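We begin with a single chain expressed as structure tokens, specifically the form predicted alone.
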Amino acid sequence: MTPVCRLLVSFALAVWVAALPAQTRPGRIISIVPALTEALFSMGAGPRVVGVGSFDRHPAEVDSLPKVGGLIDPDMEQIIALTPDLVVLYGSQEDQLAQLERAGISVFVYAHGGLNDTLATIRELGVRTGQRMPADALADRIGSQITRVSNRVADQPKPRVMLVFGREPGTLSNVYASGGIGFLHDMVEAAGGDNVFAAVARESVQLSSESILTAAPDIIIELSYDERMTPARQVAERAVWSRLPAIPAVRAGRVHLLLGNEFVQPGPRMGDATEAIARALHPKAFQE
């Protein structure tokens, strides 16, 4: 869905939900999207999540809430027996939306875009649960900060950065990085770098070590989300992209590995990923 309809749709839910009755709205919610359960806690929607999925860390009320499987997963007998009025879902998982929509329950459908889909998102759900102001103060909040990252770092060289998001501990398997669209590119863009794969009309592609060679990053941002992940082995990882050494960002010392799901979950948290990013490509923009 392009931005222009997404905010036709919110607009056309926003005055939906706006003359509709306080009790007729979902009191009971249920999320298996991270990005979007820690979005409805922001928003002020916490206190109706009555179950969560299984990868959901944020905030730290989750841990108190029902765990409902996720993604690949989904208990469907325990989300339908917990009686919610509303469950988030993947768009992806056609076979449980359909299996709700049997059983009455409405949906609200999650999928990946870019950073404005993200913020677009945060509004319609801020709509469909009645959060409608405290949903566009917090999408607002976030693009703010994005914007003033941008700003920071404009005056910058651009450097040519490969944004790493998957592969194989210990080697240089199965390496998965951003192609050039969705928000993991948008992020690379908004931090002042040029992605190398920025051509490649796919939210991620899957390298060999001849691409990363020819693609010849002038900086390597790894991310990582493992929660084992020690300072030894932080060590270890960056120290795999040595087998590499003709690598500009071998050869510089530029390689770096970011921690936290915030990299790849597309919440509330997107704009600290943004500057984190920002801060790794540009270190002496942020230097007081």
The other form holds:
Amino acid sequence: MTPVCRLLVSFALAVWVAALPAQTRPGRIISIVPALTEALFSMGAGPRVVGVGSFDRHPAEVDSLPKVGGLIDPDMEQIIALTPDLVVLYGSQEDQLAQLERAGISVFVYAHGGLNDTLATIRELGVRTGQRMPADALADRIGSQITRVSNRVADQPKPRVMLVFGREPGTLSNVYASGGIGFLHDMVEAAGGDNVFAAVARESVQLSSESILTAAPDIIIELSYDERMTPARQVAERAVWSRLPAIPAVRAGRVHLLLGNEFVQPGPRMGDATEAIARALHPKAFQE
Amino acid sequence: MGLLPVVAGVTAGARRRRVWAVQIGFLLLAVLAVLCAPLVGPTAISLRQVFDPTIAFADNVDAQIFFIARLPRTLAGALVGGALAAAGVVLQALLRNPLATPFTLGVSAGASLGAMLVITFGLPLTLAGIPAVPLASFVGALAAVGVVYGLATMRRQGLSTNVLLLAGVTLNSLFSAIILFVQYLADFTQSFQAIRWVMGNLDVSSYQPLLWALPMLLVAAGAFAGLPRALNLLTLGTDSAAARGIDVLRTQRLAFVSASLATGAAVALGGPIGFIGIIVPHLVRLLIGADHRFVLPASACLGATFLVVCDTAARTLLSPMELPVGVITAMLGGPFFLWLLVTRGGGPR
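Next block: the form predicted in complex with its partner chain, after the form predicted alone:
Let us now look at the entire complex, which starts with that chain.
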């Protein structure tokens, strides 16, 4: 192939690729995955979102949009009636995926993963919705925000951290903590912590009191998506941990309760969530 | 092994001694389980350090593992297991149905519904420091029992065990439907929490829940103590029991209320842990015959032993992960019971 020919071919290819998103740019999008709904709005695809999941809370615009169910109970009739040309849903929703395929509606399948998977997902979603540049910018922004946090705490000693994301209220029963994979684990590590259950190759670990005592974390970070929890209940829930006074975190008064769904939804606010965790782990590094 | 067939032909005194020996054996087994279980666990602890008075409790990790992580849940296992097995015996006799369990009359569905409502709607109700979920499950259990009892006594004089059974089964399905509906309204995390609650968990990590459950269990145990002779006659039929001077209605009422109380307290403490209430009584009957004077205490002891052993497995096998104890009782209990059923030709007579 001559250089001119090669140039022509690559030019034609570039034109074709550039034209691709325009051809498939969906005009009506439904997302039932809260993190990705949020990402759609952050990358500027918000005006084209015509339906969201029942548990979507962010951004505020979603409140006025039709709610079409969630992971377990998507309302397929309503979804199809909204005539979307792209539906963002979970990979485990096989029946719904097949149904949408039969209806000729394209889908974007969400797969749960770590921090980097989430950033890749945001970029892919940008390509699929014709918002590649803003999506890349969003992913870059989240990535650099997390890098900034990591750099800031890089020279701090790493405390041993237990990240709890579920527990029966008022008790230490059914405690769920992050294992060694997934975005929660990644956020702890990025925030300069050493996850005490990093060796367990699972996203979540159900713990007994004994394994918590044995793990002996220096800091306990407890996440709750219940943003409306009253201050009195927050104090009461933190106090529950004092039943296990041998835990270094309890003795040092380093049990933190972080409220907000940004901690449990890997979306655009992941950088904020990582920073909030880092501030709890390394308050000194954030003193101006 | 089966004792009664072996002792056929032996004098009544020798037989009685034998049954007593088995009885004491069950008791020793339970005591042994409760004493040994706290020594077993994923972490190696030194007993010397556990009981070392020179180390402050707040600094003594071994002591906390022993006294907070292991001992309360071992005791909870013993109480819940004993209560469920004894309640199973009483209900099987009362309903004259070998398939009856402590959960047949809607207790577990009522308790689950209570727990589910609190988990889903985040109701912060507490009473005297009892957390919301155990409290709601206990209230739910008693409500279900109340409805079933009301239905069974409404139609005619006395307590219709048929109505009791049918109302219980129906209420179970009705509550399950409501549970599904509530779950449908719940979000994913809440549903998961609720499902996890149903699998049972004895990790109480303090003695407080035991103290709440204990008074109710003691009342139930007191009532159980007065029941065996009447239950023996009741299993022959209400008419023949009445003919032998048993106050049938009073016995039925006492049996029903005490079994429900024991089950409600057990479920509030450990969740609706299945299989104990059905396999333990049958196992005991296979071993020592059907006399409730022996079956009832022996079942309580064996139920306690069985649950303590299962819970030790739950907290040890996949450490640091915790396994749901209800899953273990079902996985051990189910096949074992089927094996018994097949080898013993249709269960006890």
